[in-house]
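First, one chain by itself: the form predicted on its own, in structure tokens.
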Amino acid sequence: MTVSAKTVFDDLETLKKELIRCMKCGNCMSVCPIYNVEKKESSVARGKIALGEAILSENIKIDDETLVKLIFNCLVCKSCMLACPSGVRFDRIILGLRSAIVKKKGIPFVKKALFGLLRNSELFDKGMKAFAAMQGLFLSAEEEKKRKPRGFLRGISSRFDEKFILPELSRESFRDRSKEKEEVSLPQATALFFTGCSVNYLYPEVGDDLIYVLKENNVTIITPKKQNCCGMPVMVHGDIETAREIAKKNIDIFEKTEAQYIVTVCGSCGSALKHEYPIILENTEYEERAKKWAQKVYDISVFLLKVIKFKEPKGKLNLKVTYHDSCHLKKSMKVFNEPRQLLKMIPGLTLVEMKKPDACCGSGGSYHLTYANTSLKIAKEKAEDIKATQANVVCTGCPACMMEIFESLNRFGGNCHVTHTVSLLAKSYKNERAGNV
């Protein structure tokens, strides 16, 4: 790949334009979760931009260990660019200087393994069925397809303790179960799905949803067999170039397709698609070819009751229900309002809001693993405001989220089911086929 002009993620001088717009206000660390947690300047926002400037300044290396450390303490969600008045782009600069450290140090052996396996769909997925298979060996299977890690797997993280749980992986993924085109009559749309591997890997029955819902507002449905991982997760781990790569499949495959649009499931696979392409995609061949196709990514409720003529639900669901927002569908593909409005349609449920539903759940993909004990006690905050509400039910747009919440409910205590907004949506539509209205 021939990159014509200097990125952010390619010369750490290109970031300046970006450090200087830091008024040190100081505002991010109002929003910041990892400094709510550990009050520590290099925790936030301002305390990076520091970092950043001292790095260019050559007052620290960029491969001093302290450094690297601080740098990856970062969740990407965010939620210091809503509060900037400058704004300052610190998605660029956190993943810029990652970037940067990447290239120095290069990629830890399992990380680049593991990166290796998501630039070719066909060989990852291979994987995911085989340790599918065998994750009896790994994982020991407690009831409701809950899984544990086993005691040998402790030492990889602090969070692998024993009341750490996880879904069950699938042993058939969503993408073998589905067909590659869903057909309707009289279409009023032609969807891709752009499954995301959490839902083609540990929940399908989200992605069995998302057709059913799609097909019942007469949209025809095409979900590429070999569409990769979104390279959400290899762009925050600063290899910029293996996100590139994934980034140019996903869109081949995009143009080889009669799509109008695509839809999402997921707030960072949609926000990867949207924001991010554009991003690591410049001054590329594929630049615009990517905001081309940003142009077309759509949240599964923002398609739904802003794009296509939809139908409204008439299923009953006798539920109490409360709504997490995912960091990357509010704060970087800026949906909130449309899933509360499906919601409120589906007569008999019950919207009630906790008293932060945007906090971050603790997630941050492999976060809560490498920085267990702050992601930990982020995750405890959130599961005390999910139980203050009450729910039945807390659904939520984030396959990721879902596994968070799922987690810390187990750990913390609390009844309260997870689930995925459309599956709900799903379930009031089935509940109208059978007559309960």
The other form holds:
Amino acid sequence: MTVSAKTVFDDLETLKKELIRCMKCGNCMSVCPIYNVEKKESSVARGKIALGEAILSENIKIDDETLVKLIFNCLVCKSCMLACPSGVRFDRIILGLRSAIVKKKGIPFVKKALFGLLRNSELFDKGMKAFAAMQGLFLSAEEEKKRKPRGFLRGISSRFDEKFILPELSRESFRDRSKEKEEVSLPQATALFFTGCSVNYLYPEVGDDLIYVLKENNVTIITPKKQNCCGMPVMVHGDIETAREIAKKNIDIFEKTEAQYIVTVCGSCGSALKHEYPIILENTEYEERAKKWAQKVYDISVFLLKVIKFKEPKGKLNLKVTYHDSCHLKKSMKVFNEPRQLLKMIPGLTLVEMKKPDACCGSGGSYHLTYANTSLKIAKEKAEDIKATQANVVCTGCPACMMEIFESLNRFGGNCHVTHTVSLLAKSYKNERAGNV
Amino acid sequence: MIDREFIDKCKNIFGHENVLTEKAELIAYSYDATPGIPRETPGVVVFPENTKQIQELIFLARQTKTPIYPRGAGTSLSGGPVPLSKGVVISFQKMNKILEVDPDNLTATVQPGVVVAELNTAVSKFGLLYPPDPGSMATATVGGTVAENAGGLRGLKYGVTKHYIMGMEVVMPTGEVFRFGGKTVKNVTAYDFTHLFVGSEGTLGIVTEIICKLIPAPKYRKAMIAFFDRLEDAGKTVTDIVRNHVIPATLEIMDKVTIQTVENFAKVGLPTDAEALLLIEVDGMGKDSVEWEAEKCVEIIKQNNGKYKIAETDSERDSLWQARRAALPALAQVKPATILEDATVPRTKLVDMLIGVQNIAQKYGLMIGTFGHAGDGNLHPTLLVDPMNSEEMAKVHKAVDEIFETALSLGGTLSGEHGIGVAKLKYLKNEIGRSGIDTMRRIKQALDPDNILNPGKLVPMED
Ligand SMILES: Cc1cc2nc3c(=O)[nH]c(=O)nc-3n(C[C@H](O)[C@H](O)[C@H](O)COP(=O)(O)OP(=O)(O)OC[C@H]3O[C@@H](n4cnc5c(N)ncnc54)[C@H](O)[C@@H]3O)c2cc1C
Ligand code: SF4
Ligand code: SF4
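Having seen the form predicted on its own, can you show the form predicted together with its partner chain?
Every chain and every other molecule in the complex is listed next, the one we just looked at coming first.
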């Protein structure tokens, strides 16, 4: 590790200049999904910034148990950053604070602190590990359509109750079955597909659809088998060192390919590669490389519409679709127009907007397990908004949101099918080939 | 004093889930949006859901002489909700129901925690409008805006909060519940209590229900933006418009520093050599009258050597407004912190005030961007500062003193809309004099004999 100068992740003092930008105007309160449910100052960016200030002025200890819980009570959805008139970089602040807690007390301490929020502590470790590798691994590979968590999971979070379901788990991960390289004749570009864990383990069909769509558009696809998790799950838990290691390994892997671009189908992965890597690798020998790769990262919708020559979908899909904006896709990657544009191009498809398409779905990585009550309330509002559109399909650009929405629609009733933008596109291309135009 | 017993009693009154006692939670109630004032952590925070709970809390607080600090959204710019002597913070965030919209009497009855923007969303379904629109309306509460008598961008034509409050329910500092006013347009029964409690900054009573007046929402509007090479021309445009009996809904000004900063930050295509910019929007129920008013404004702008752009579509309107909306965010980018002042002068003294502020900026070598509600003479000189630079901060304090002095010397006031709170307490006597202070004290003592309600704010109890 060669950290030459200090970053917010290494030295809390450097957070001062980030904290001071907050003028306590309260604008963030109007958009924070957690505040909307809990109505406490500590739920929102402004209150957490005040806690940061209190830590620095030694008014409160960084391992104060309530404080730790409050600092982790954040979805890192970045909604507040968009509403902030003062340009407060709240992502750095919250990750900096979490990282300081982890540095001071270690990961086990944090787990234990968050644990108090969970029902059964011994299972947390097991659960978290499995969770990091995506929740699918919790399940036995038996084949009911709707998966209920096995007995031992029930104890972990109140979210794992009798109503909790997960999408069908595939026996084979996406990267197990995909080719390292998919060649096309006369390629217009070569793109690296960064699958992310959710697609790899839980939604491999989204991966298949992406490959299908890119091939239709004459793009050669490289899917390195050895690529890692994007690092977001460990990063949001304050384990910046591990996140750094993961980021570096991924960059090494990217550099071994001849890829011109990196394409993602997950808001969080895209956001990690494009925005988080350059930040966490600041002042390391990877900084410039991270920045260079960050410029080549595109969400699939932007890649199709803005980077390459896009083949318009002609196949008919008679569907009423509503689109959910993933927080990281919209608020971090600023992608919200392109997916809608793509959907509107599909013949037969009508797009109906829900009340607040960019309201968080409540997932927030493991947030929906550790802070199950708040998360459920956020999820419920989303489910109600989706139902109100009477759409037959809800579509989004992030598999983590797909999972959460799938779960909450089931819980709160609603027979809307959940899918990914790229899957609808693939379907349209396929219908076109089948002559259904 | 807040001890175990006090907290247990709070939990009995409000229920466990509505009482915060952990230090980390309490720290998040030690501030509002006012820069550079002292912070203090309260002893306990409670979330009432009904009037009776508040009454019980008052009895408890009186017995124990515990100070009470009402808090809406904590966006005050004068220190109103800060718990200076620890005590209890009452947060109204869970007392946030719209009780009734009555489109025939043109009223809405709300609990104090309702967010102003949400009230407007609710009444817009009836084609109605609740006009007071502070810049903070996406978060500020009706209770907080009533307590501060908040203004907004529409003040010139539509007035401020006090013009839209018809009655309320208040829990008095002595514990009685008092209702006054109502849905009638006319009401001269008893003292005009509405005007006593609006703007009382939480020092005279706790507002628990509010009857708001609504108006039909204007159907047409037209926005334009004008640039001037001389401040005097901009100032004359403002007075000429009013003299010609056009009352725009919005008549906003930005000075050169603000224009340049906005352009730098948002690249909206503003001419950076202009001395001043005016954003003007006229509105009304009739298309013709709105067109006429817009034409009149254009004529006056031209007479005063201004260049202008007029919005023909909604998206053009949005882009004109973007410049104004970017003012504060843009200024905030320049330095680590901003101090937003609120001095207000008669409309005819606008230019003198702007020049006065520029001179003060020059004298102390500070960067001050001024923008604000020109039609109301209500300016927001915004000082761009670095709180960690104590030398600079010393100059800032002097500059702020002089800004207030200038405003008063021009026949203006300390605060047009942000209130006195703690931030401007020391200047109060300069405006209202000894007799004014004495009158305020007598009112305060008569209604709050134990001085438990928001002590240390608005009313200087000692010299
Ligand atoms: C970005 C920004 C823009 C702003 N723009 C404007 C503007 O354009 N115009 C303007 O006038 N102000 C503006 N303000 C100032 C502020 O928003 C207003 O003063 C607003 O009225 C405060 O409302 P609040 O709900 O946040 O109240 P708080 O700040 O929580 O409280 C304000 C005062 O009201 C008292 N109070 C709150 N609720 C009650 C109650 N139920 N009963 C009795 N007392 C109560 C408190 O004790 C306190 O003294 C702005 C502030 C910010 C940060
Ligand atoms: S990141 Fe999201 S959850 Fe966290 S404070 Fe900001 S808006 Fe709230
Ligand atoms: S919106 Fe930004 S400046 Fe305002 S309180 Fe929130 S974080 Fe602070």
